[in-house]
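Given as structure tokens, the chain that follows is alone and in the form predicted alone.
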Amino acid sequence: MATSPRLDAKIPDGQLSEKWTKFRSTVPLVNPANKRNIEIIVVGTGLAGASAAASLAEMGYKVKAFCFQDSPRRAHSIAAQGGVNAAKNYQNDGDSVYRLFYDTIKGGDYRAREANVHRLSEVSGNIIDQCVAQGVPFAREYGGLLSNRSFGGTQVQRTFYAAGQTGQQLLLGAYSALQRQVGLGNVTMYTRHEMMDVVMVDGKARGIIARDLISGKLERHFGHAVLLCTGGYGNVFYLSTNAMGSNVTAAWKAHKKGAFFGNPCYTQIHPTCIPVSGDHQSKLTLMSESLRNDGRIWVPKKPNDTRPANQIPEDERDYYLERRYPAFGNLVPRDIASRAAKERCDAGYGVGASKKAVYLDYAAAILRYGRVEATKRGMHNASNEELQVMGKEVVKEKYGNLFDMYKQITGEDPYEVPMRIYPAVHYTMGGLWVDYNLMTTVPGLYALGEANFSDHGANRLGASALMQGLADGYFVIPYTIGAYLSGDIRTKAIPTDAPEFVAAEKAVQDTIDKLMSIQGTKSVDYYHKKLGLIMWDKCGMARNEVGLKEAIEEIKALRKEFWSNVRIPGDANEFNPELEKAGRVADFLELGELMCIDALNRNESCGGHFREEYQTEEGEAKRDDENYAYVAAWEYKGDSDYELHKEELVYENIKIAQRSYK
């Protein structure tokens, strides 16, 4: 299982705790005068992209930033709810950099790169300091200290939060930093622009082809380096918690130009989402994992119990996570909580009209908080009604916007009745393979945040997505990009009328022309929904050999039908959302096949990749460390043709063991 010679992770030598410090002290630098002559393209302006663009511009580089939204503030990072992790040990509960590192490796089922995860843990504390300095309104205790809460897979409180809108507040901080650089003229911002392809010159990424989504015009842009900060690909399933515009196109175009795709089958299913209510839906809504801090998850002990939740006595309720995982209870990692909910529903204990839901109940938490408040106020004989009122006030302060959102969507008041939740596609741990410097296998092409594979293994712990995005943008790429650009200071700006730019634009235009010429009978959404059903049924929460083989053939057939029968109204040279979607779905149809190929190749269960043939007697994921302790990095060779390269995962500071949260 040797590492492929095509993969050089560039991990620094030395002790794990000293690698990043040593790297920062020895990495080649670009002097300020030379930085002014170097242009960097940043695609995507969520947390990773906005923080990277702002930081690099602050350092003196000339930056071009692109987003397909009408403002960087509309990036999907804004939808994150629960919090951001950092090893500051504010609660004096035993947290440390090593413990965050260990929890992340274990939470990812020992399928993440050790050096990258330790670096992430090291810089996590800096993220909080940076964001506080920007004015991010983190929740605070009465005395003014920053507040913390717990998330799944940990036994400490290390998650910093701003009610249930942490992503929004962090993005506004990064956006402010970005806009400052725009105002200074150091960043040129291109909104309503979508990257359509990477331009390669002499084997290096030297620019992009972008489409102005308002006019339909194609544009050529040069850059000494290109950073892809374009998020994940969960919308391959059609229904997910992602914004409807979230897509894989930028990463996929890079993949087809030589960037290996790492672990594409690693998909995270989030356990606390509002259940599907019908086939009319275009997306699903996440209820923050932070709700599992105080909410208790249960189902009736009697199968097919149709009684309202509040009429089911306590002794007839099965708090199955607390029963199965007493050490972590409701705060087990997401993959485990999701499979446990699916198991209960498949066994006939599901609730609601669809029977595809479980309860998330706040009744006990409301009473508990009510008693605390009563004690604080000297009310030693408070009535149950008074306790309820005071408890609801506390819950509202902590989670009020989440409770309001649930009520608006479902029409049910979660202060009075338990929420109904069910797992849904949320995050993708796979992404473009990158080395320690965050560079892909294409020189000069980087991937940051959810667009790369590097930090989460086979399952991401809650509140670690915001941590990685900001770490990559603020504290990693400003150092690591120097290793490449220091050797590029003599490279002059390449004219965009160079043959490579002309050829890349022509290839993009040819694809657009082909899509517009089909004029079939089915809409883009028709094919996206069909792909999503195949992926969810056969490469979703559970996979097996037979289903994956069927899915591969079904996706091939669906892709063939798409390219012969899709109908795109309107014109290419105008604002045309259906054309935008068509290009993205065309890429999903190729990615979906690779995801199934990867899942079929990995004959083990680990994290979010659950192969039904490989599980313990208790139904837990059963890894095969002897044969599959590697990153699967896939090289594009042609249509339905991929070559597997393996990066061996070596753990020198952690003892690999079967995950246990009992």
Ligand SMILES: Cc1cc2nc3c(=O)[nH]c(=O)nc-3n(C[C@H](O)[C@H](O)[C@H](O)COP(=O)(O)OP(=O)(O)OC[C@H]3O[C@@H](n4cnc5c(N)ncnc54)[C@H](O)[C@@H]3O)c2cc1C
Second form
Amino acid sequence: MATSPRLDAKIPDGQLSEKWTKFRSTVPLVNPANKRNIEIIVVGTGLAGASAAASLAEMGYKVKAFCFQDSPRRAHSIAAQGGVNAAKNYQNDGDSVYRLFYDTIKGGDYRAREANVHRLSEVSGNIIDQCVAQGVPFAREYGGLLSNRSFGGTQVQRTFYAAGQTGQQLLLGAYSALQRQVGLGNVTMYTRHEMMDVVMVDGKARGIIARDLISGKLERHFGHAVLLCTGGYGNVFYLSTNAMGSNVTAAWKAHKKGAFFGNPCYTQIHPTCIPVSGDHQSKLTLMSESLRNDGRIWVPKKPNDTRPANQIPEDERDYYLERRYPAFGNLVPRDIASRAAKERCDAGYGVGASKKAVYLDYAAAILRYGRVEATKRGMHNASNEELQVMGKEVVKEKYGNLFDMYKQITGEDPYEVPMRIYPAVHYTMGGLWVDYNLMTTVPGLYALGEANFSDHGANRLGASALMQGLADGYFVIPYTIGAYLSGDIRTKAIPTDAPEFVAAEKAVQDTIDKLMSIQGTKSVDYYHKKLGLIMWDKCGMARNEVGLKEAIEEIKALRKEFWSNVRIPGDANEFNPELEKAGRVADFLELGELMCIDALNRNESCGGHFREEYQTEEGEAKRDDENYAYVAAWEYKGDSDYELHKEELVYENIKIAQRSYK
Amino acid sequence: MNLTLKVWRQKNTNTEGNFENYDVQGISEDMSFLEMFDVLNERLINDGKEPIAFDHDCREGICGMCSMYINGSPHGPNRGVTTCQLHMRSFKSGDTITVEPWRAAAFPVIKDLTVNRSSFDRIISAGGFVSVNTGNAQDANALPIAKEKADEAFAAAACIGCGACVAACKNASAMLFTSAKISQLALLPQGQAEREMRAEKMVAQMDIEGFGACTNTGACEAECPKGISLENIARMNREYFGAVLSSKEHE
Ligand SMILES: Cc1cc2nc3c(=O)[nH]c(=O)nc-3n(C[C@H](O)[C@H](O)[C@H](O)COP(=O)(O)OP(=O)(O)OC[C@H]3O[C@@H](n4cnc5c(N)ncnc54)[C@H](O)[C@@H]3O)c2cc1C
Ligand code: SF4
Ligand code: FES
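Next up, the form predicted together with the ligand, please; the one we just looked at was the form predicted alone.
Time for the whole complex; same chain goes first.
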């Protein structure tokens, strides 16, 4: 298999461990006087966008940043719970840059690019340093040093955290750096603005059309380069752990302007989420993977067991992860844990009213921590009650906000009864294809954070998205963008009355007018829910050829119906949340089809992509390295018409092997 | 369950608003307050009416976007809970529920229950940061910080910037929000260098935005969904007066 000539990953030559260092010291620079004349547009101010916008502004570039929420502090990154990885080896447990690199490649089921992942591991430590310097209050030990915990797919403790609110604290750190630059006048921040399209001039990305969500007005913005930091597209499934507004629009519009879409079918289904409780459900809530550090997952050994959890004796419980994967136990990677839960529920062992749930049990951890505390406090004859109280205190300190959240939502107290959990859509490994410099196939158009496809292969390990978003924004783009902009110092700002801007704005306006004029009979949510069901049933945790083919037809039909029967109330020239949703769902209705096409093309199982036809006898994913060790990068050619380009994945440093967590 | 909702409707910032009544039926107690609004909005759309505009995003109590003033309390009757985490099991069938936007001069209404809180961003821009450029940091463990201090700083940093404290206060004061950030950074060694300037600038910005003065009623603490404590306001006052005093000394 050869790489398509349209895909040049621009991976620097040399030894893997020296590529980034060498690149950094040889990449062309832009001198300070020129930087002041260069404008950069950053769309999205989550971890990736806020860190990029702040860092580029500190370097002297003129930055314009956009987000659709009322403040950058509200980006979906805020909701990340469990932690952020870094190869600091503070625990002296054998961690290293190489081990983090290796775990990430293996965790991604050998479908990620070596050079990018190694760079990510190299800069991971700097992220922690930077965040601490900003005043991010990470969890600490009594000695004053930083504390760590374990996440799935690893055997070391390298995850830094701030209770169950790590994303919040990291984002507030990046946000404060960004707001500082806003205050200094180096960044112009456009909140409640949505990017509607990319503007292309002479084959390069030179700006965007944005909609002011309060007034409904369209605006034209010029930039020498455009960075898309717009997050993932898990909401194509309607129900997911993503925030309600998370969308694919920016990435999809870029795709239609020539940016290839990488591995769209790679979706992460997270094993531990609060199960669906009814049709009214608008989103699903994650229970952080960090809970698998201490919690034990089980189902009853008897099918259809209706006894309450606490009345099922120990020897009638099946701790199926510990049974099937003794080496990693409850800490196997997410794809494996999710499939194992589905397998048990499908086989009739599920619990709760819907039978689509398994238990995540803290009873043993509470007792264990209680004993540790008793020893610390010199209480040799502590009663069971005392042990329970002390154990619950420790658990509360570690996971209190998650336990509270569970109780809020379900009305049950997880300190007393095991939580009921089930897998849910959580993260998208696929995204815009980017080269080593994070540039898409459109010159001058970059993608950072979850919006790109780059580092997680077919399955992302826990606590690695925060790491990647911040690596891209703080430590990668400030260097790699120089490679492009150093050639652009003579380009004067293009006036926004140039014909390309006018035409792009008109196209956006036409689409809005078309949407508003339909005035059909069904709400946007109606279509979104229908799409979500198709995707979940046929392109979700398990996929097969027949189902995918059906899904493609069903999505096409649904899209047609949407464009003739959706009803958007109100006016386009005002604050209109239904219109915002309609634009996003229109794009999901196209993306969904491409995801199915990609899943159908990939005749193997790897990571989060599980094709039922391709499994081992024990039901594990069966990869086909001979034919599918490539990144599928899709080019948009027209309605329902996509051309596949392949980037061959070459493993020079890691021996590609069957992934085993047994 | 069946409920009557009395909801504030306002077309935009420049028009007057008024309450309208809606009956909603068949609400399950597992629904969140916002999911109940989804049901109502779906019905309004099907009836050819305009749905009610409200802010929300994460629906997990962390982004700080949701902001409904429910029966006279920001985020509703339960302590420590945002609107999106409030569930219908906290109400009973037959209840009438009044829902309004945050009311404060510094938070103008955009539409219905949606308000503009960019004043909070400007307060942070005035000084809610440590001035450290990317790439300048030393090794993270080179700076040990006592666990108690780190925990205290974390408790202050847990503020989600929702603005319930302002909505709860009869003076529409932003002291709790501002003091949470000032405290977080004052408690940590990283925040020391800019400590005085920070307090002065952030307090000045608060005044420019038109937030009211603090008269220590404690309503903010009682309504804050993240348990941000009044002690932060006391600490901020110490920081601020210390800063003003020392800048006088320098004159
Ligand atoms: C509940 C939950 C918990 C998680 N926990 C962890 C964890 O513990 N560890 C971990 O590593 N990862 C975790 N993740 C994953 C991680 O949070 C995300 O992958 C990451 O935060 C994405 O960051 P981002 O900057 O790429 O995008 P986001 O934070 O999603 O930001 C997207 C930005 O783009 C803007 N935007 C989007 N579209 C447009 C548009 N058209 N116009 C203008 N602006 C736009 C938005 O306003 C926003 O500012 C979690 C995810 C979820 C859902
Ligand atoms: S202090 Fe509390 S009420 Fe005020 S903005 Fe912060 S979290 Fe909201
Ligand atoms: S919607 Fe995010 S806090 Fe309520």
